[in-house]
Every structure is written in structure tokens, then in C-alpha cells.
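First comes one chain, alone, set out as C-alpha cells in the form predicted on its own.
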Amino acid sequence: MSGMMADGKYMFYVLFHPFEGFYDLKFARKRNYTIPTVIMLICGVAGILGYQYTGFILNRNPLFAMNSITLFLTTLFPYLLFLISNWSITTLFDGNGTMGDIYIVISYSLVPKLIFDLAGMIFSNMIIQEETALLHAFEAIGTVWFCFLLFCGLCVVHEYKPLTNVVTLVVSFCSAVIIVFLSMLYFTLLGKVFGFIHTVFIELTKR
């Protein structure tokens, strides 16, 4: 319990000295993935709490369709979708930051994204019409931080430079955009074999 305290207080320490405390969590700290497993749980729920808590002039969600284990899922595959594209590609560019490594990154740049989505989410009940522009503006900071714990966060466990950074990146994206397709292809072709065999396994079963 004691461990988990420590790497809770040296996760908000990371959240304002990003370079200095995700090289301490790659080399001198012992890693834990207690604390960005919790995260990733805590964003999951998050998703859910958005979806149906959203105030109700900002909220267009079809609440009747809801379903929790739907968004808690779709809520988390961008971030693990990320996970394994920029781990395939760095492997690629000599990248030194295991898959654990970069999971951990994402996880602790999370944090303020979270905060201020679940802040502007309470808010978003006690604003009018008028006020929609300064929340999107509010819940803008944690994206952006977010953003920046992440890149930065690369750049240390990968020991890259900011330029080569920005390029491993934005091959990711295309890497994840590629996995996306090939998956759906692969998911499509599978459901047309099993239909077919559950056609043919009919029709011998009609004779």
C-alpha cells in the first residue's frame, strides 16, 4: 500500500516535471503498473460517466442505446490502439522504450486530461447556452497537457530527439490507421467463412 502511495505522489510530480520524472520512471525507479492500469480503469469509467452525465445542453447522446461495456471499451482502444502502433513503429526506428514503458507513459499523461474532463463534465450541468465555448476552452487545457506529457514521455523512454519524435508519430498514426483496416478486413473475411460454412452445414443437414 505504501508503494502505491509513493508512485501516487510521484505521479503528480511527473505531471509538472514531465522530462526529469519520466526518465526516473524508465531507469531508477521500480516499475509499477498498478497505478497506470488504475488510470486506464479510471478513463474507462470516465467514458461512462461523460456519456450518460454530460449536461443536458451539451449532452446529445442517445441514452436509451447506452451500453457501459461498449463505451468503456471504445473509450480505451484509441490509447491501446496507440500503444501497439507506436511500439511497432519504434522498433522499426531504434526506439528504446518497451511496450510497457510507453504504456506507462500514456497512462501518466492521462491524469490531466481526465481531470479536466471530469471537472468541465460537472460543469457542463451548471453552465447556459452561452458558456459552451469557455468549457470547450477549459477541457482544451487537459487535452493539450495531455499531449505534451505524451510527447514528451516518448522522447525520454525512446531517447529521441523532438524532430525524430514528430516523425515516429506520425507514422504511428498511419501505422494505426493501417492496423484498423487490416483488422476489419480480416474480422469481414472471417464472418464471410463462417457464414459459409454455417450455409453449407445447413443444407447437409437438410438432406
The other form holds:
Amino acid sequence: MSGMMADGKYMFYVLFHPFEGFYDLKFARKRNYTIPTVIMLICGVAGILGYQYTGFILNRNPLFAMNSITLFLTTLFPYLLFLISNWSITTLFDGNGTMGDIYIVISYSLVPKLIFDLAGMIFSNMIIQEETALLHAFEAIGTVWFCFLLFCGLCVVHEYKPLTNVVTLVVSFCSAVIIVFLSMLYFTLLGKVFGFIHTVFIELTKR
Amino acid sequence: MRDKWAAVIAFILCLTLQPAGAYAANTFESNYTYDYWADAVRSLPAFEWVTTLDSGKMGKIKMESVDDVYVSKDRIFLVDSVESRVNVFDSDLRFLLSIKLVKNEHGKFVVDPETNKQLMLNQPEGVFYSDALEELYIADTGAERIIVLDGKTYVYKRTIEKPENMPGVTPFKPSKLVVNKEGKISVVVQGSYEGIVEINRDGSFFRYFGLNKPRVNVADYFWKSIATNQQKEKMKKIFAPSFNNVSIDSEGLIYATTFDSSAKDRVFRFNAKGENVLITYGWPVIGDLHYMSEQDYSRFVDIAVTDYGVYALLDKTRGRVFLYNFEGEIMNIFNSSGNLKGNVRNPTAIAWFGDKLIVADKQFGVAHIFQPTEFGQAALEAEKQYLNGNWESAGKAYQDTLAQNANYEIAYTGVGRNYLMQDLYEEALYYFKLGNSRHYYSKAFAEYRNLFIQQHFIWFVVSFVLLAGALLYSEYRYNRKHG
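Any chance you could show the form predicted together with its partner chain after that form predicted on its own?
Then the entire complex follows, led off by the chain already shown.
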């Protein structure tokens, strides 16, 4: 437990000192996945909260049709997709980061975004339409911070130069698209095969 | 252990499945409306059938079809293109007369001097009565002319044929027409891609009017942009979609409809320049928002406009009538095609008859008269009062509609607006939330927030002082510790 407390304290150190922080995380400190996983879970829950509790003026979601499990998964899906695509690309590009490294980088980088988004969600209940631009600017701080941390973190754990990192990010975006495409193809074909078997079965039983 | 995890994951995946039956809501045949999320929700009908105008009221004269209806101050005109007649009723629905041959002022039938034949209507499709000019205009489509009669005596006045100075290639077959107070005639020619033809009072051509933009396909646009001029010549040209009906409101603004599938807008309200200035605060004015196939969209054949901006659109695809208010928000959808009383098969025209509506059917040769229901009366009254700026009576009428139909979304906003005017912000916020009106909610909330801050100002001061004190104290302690 005290280890977790130390990890938690260290996480905030990482937010302000990304290069040193991520370097120590990778090489010096004992690896522990509890805090990253907790962050990821909170991130999913924040997605659900944002859907329901964003102020009425900004919230155009049909609350009666809300499905919190779907929301949880769809919030986390892009990060997990990025995790897989980035790992699969960086293994080809001589990156030194493991899947675990990337996971920790993503989850720690998410912390400022999470904080700003949740704060923005609370503020969105106190604003009027003319002030939405301010709120978006406020939330953009978190997003920019998130991007910066992610970029630094990936540089450090893969031991890349910034330019190489940009290239791998672009390529991992492309690979993410390909992964989505292939998985959709796979599931459609699977559905068709099952449909075919089902038809044959019906045909045989109803003869 | 592994099986357990697999079961948990499978369970979670099952939870993500959407509840079934979401589409059942869209199968209402009639009496529904669309809410903020474009879902079809049940609604009371705003109008109900009362009576029908048909051959039975006309003695020996038959009415085989009704192609157009016009209601003047004291008369109803029905056009029958099969029998080539214009039938006139008075406002108590008594049959007055039927026009087929036209008489001159001596009581004799008018004879065309060139062909030596009697002047007889030939498949007319449109009629218009100008109360200001006291003239009856008949679009005699088959004979490619417009016949003008005196409004009181039905005596022949003049014939307007294709103006000599009229450009364009489409044959002049006037189908529907309106005339403004100065006597300028706006004519719709079916299948014409030049627009609405405007003809001066003396019968000369004035201009083509109204812009009906076609929808442009992205792929087509791309290929056109890289094609050479020679290639472009061989490509299929995109023509402006044609209008199919036209209407005029009390201020002389011209409304038009089109059901061409390539048209960008379906309903038009033209300014003097011919641009579409229809207000659409709600969903786009296209009738049904969901349809099963490409061919299934609402085809508007006619539009009827009231003095207070409420307009009714008649849909040929499903025989429905769509009621929109001045701001383009949907009020009600009623009627359908079928065999019940009031139902239609091939609807052609719709017109306001006071607060009643007349819906004409070509196939059965009848015109149905609908009267507002209790809900409809309240809804129309509310729009009338709102447009005239009588906020309180509008709010009251909106309350009445809500008492009968909780799905009537515009009314929540209407009631809320009334509360907002009375500075009752909490009530206003409640109603704006129900009406999904974020614009007005924001206005009410700004006022509410100001009041809240004024009333609880002391707490803001106290928390600020505490925060500042804590900061100062920590600075002080830090400095004492570190010298």
C-alpha cells in the first residue's frame, strides 16, 4: 500500500518532469500496473460521467438511451487501439518500449486530460452559451498537456529522436485504421459464415 | 479461471447490445410528431375530418378529380382537370356553379374568332381568385393559356397566352398560379427547370423567379473539376429541379414546393430576389425524417400558408399533412392514405378555409374538409398569439396544448418563454429543459445565475478571504522555517 502511495506521488512528479520521470519509470523504479489501470478505469468512468452530467447547454446526448457499458468501452477503445497499433509499429521501428511501457505512458499522460475534463464537466453546469468558447479553451489545456506527455513519454521509452517518433506516430495512426478495417472485415465475414451455417441448418431442419 | 473470465467478458459484451424495438417507434401510420432527437413520438392529431365536397353536392354535374383548391373570402374554387371544369362553392359549402364554357357580358358563350370554336376549358390544373382585383384566374393547362374571368359575374375578361418575349425552351403549360395585389402572375410550369414564370398584368413576360438549387454529388463535382471542356459537353447536364406548386401569403411572399429528388430544399419561401428565406429552427423541413428507401421520402404536392406563418404541407407518398410553425418547427403530422373517411389516395392540393383545412384528392375526385381538434385549436391559437407578440395569451394556449399532449415539444419552450418574460427563471429553466431549447435555457440561466450570485454574495467573499488567508499563512510559515 505504501508502495502505491509512493507511485501516486511519483505520478505527479512525472506530469511536471516527463523526460526524467518516464526514464526513471522505465529503468530505475519497480514496475507496478495498479495505478495505470486505476487511471484507465477512472478514464472510462469519466466518459460515462461526461455523457450524463455535462451541463444541459452543452449536452445534446439522449440520456434516456444511455448505455454506460458501451460508453465505458467506447471511451477506452481509442487508447487501447493506439496501444496495440503503436506497439506493433515500434517493434518494427527498433523501439525499445514494451507493451507495458506504452501502457504506463498512455495512462500517466491521461491524468491531466482527465482532471481538466472532469473540472470542465463541473464548470459546464455553471456557464451560458456565450461562455462555451472559454470552457473549450480550458479543456484544450488538458488535451495539449496530454499530447505533450504522450509524445515525451513515447520518445523516452522507445529511445527515439523526436522526428522518428513523429514518423512512428503517423504510421501507427495508419496501422490503427488498418486494424479497425481488418477487424470489421473479420467480424462481417464471420457473421456471414454463421449466417450461412444457420441457413443450411434451417434448410435441413425444415425439409 | 479462464472460463470464468471469458464468461465475464461475454456478459459485458452482451450488456453493450442495444435494447430491441427501437425502430418500432417509426411505424406510426399517422398522428405522430418528431422530438428533439428525431424520434417519432405519438401525438394527438391537430385536425379531424368533418365533411367532404364531392359530386353528391352538385346535382347532375360530375366531379371526377380535384387538382387545385383555392379559398377566397367567401367562396371555394375546385378545379377538375378530367371534366375540365372549375366548380364554385360558397363558404357554407353550397354548390354555386360550374364553369366549363365561358360567357361574355351579353350572356353568350365566347367564341374564338380564329377557329370559330367556343372557348372551352381544356384540362385546367390551377385556379386563383384575387380578392384585391376581383378576378378569377384559371390555368388552362391543356390549351396552354391563362383565362381571366370577372370575380363577381364570371364574365370573360381576357386570355393570357405564352408571352412573346419569353425566353426558355419549356412549353408554356401553366399548371399552378398565384397573383399578387398588383396583378403580377406567378406561374408554375410542370417540369420547367427555369423556375417560376412571372407575368405582368398586361400579359408580358417579366422574369423567371426562384432559385431551386440541385444537390451536388461529391464524386460528380470531382470528375467535373478535372474534366476538359470537350468531356464536359458529353456529360449529363445537371438541371435545376422544377417547382410543382406555389402559394402566396397575406404579405405577398411566395411559397413554393418541389418533390424532385435532386432538389436541395423541398419548401421555399422567397424574398423579392428569389432566394429561399424559409426559417428552419427545428429539423429541416422535409416531412418525414426517416424513410426506408430512396423512393420513400415525403413528396410535397402543395403548401398552404396562414396569416400567422403556420403552414401545412401535403405529402403524396403517404398522404400525410405536415404542419409547421413560422420558425420551421414541426407541430403535427396527421392523416394518411387509405380508405377511411378523410384519407386520400392521390392528394393534389391543400388550402386553409378559415381555421379549417381542405385537402383535395385527384383519384376519388373529392375534397375533404378538416377542422382543428381541441388540441389543434390551442396549438394554432398559441402560434397566432406568439407571432402577434401576445406573450401571455400565447403562454396560456401553450399550457392548454400541454394539458392534452405532453409530447408537444414546442409548447414547453412556449410556456418557458412566457415565464422568462415574467422573470420567473426557475420555472422557465424547467420548461426550457423539457422543450430541449438550449438557446432560451442559456438566456434564462444567465439571469438565474446573476440572481444566485447576488443572493449568496457573502459566501463568495468568505471563501475568497479564507483562500487568500490560507495562502498568506502558508507563505508566512514557509518563510519563518527557511529564514
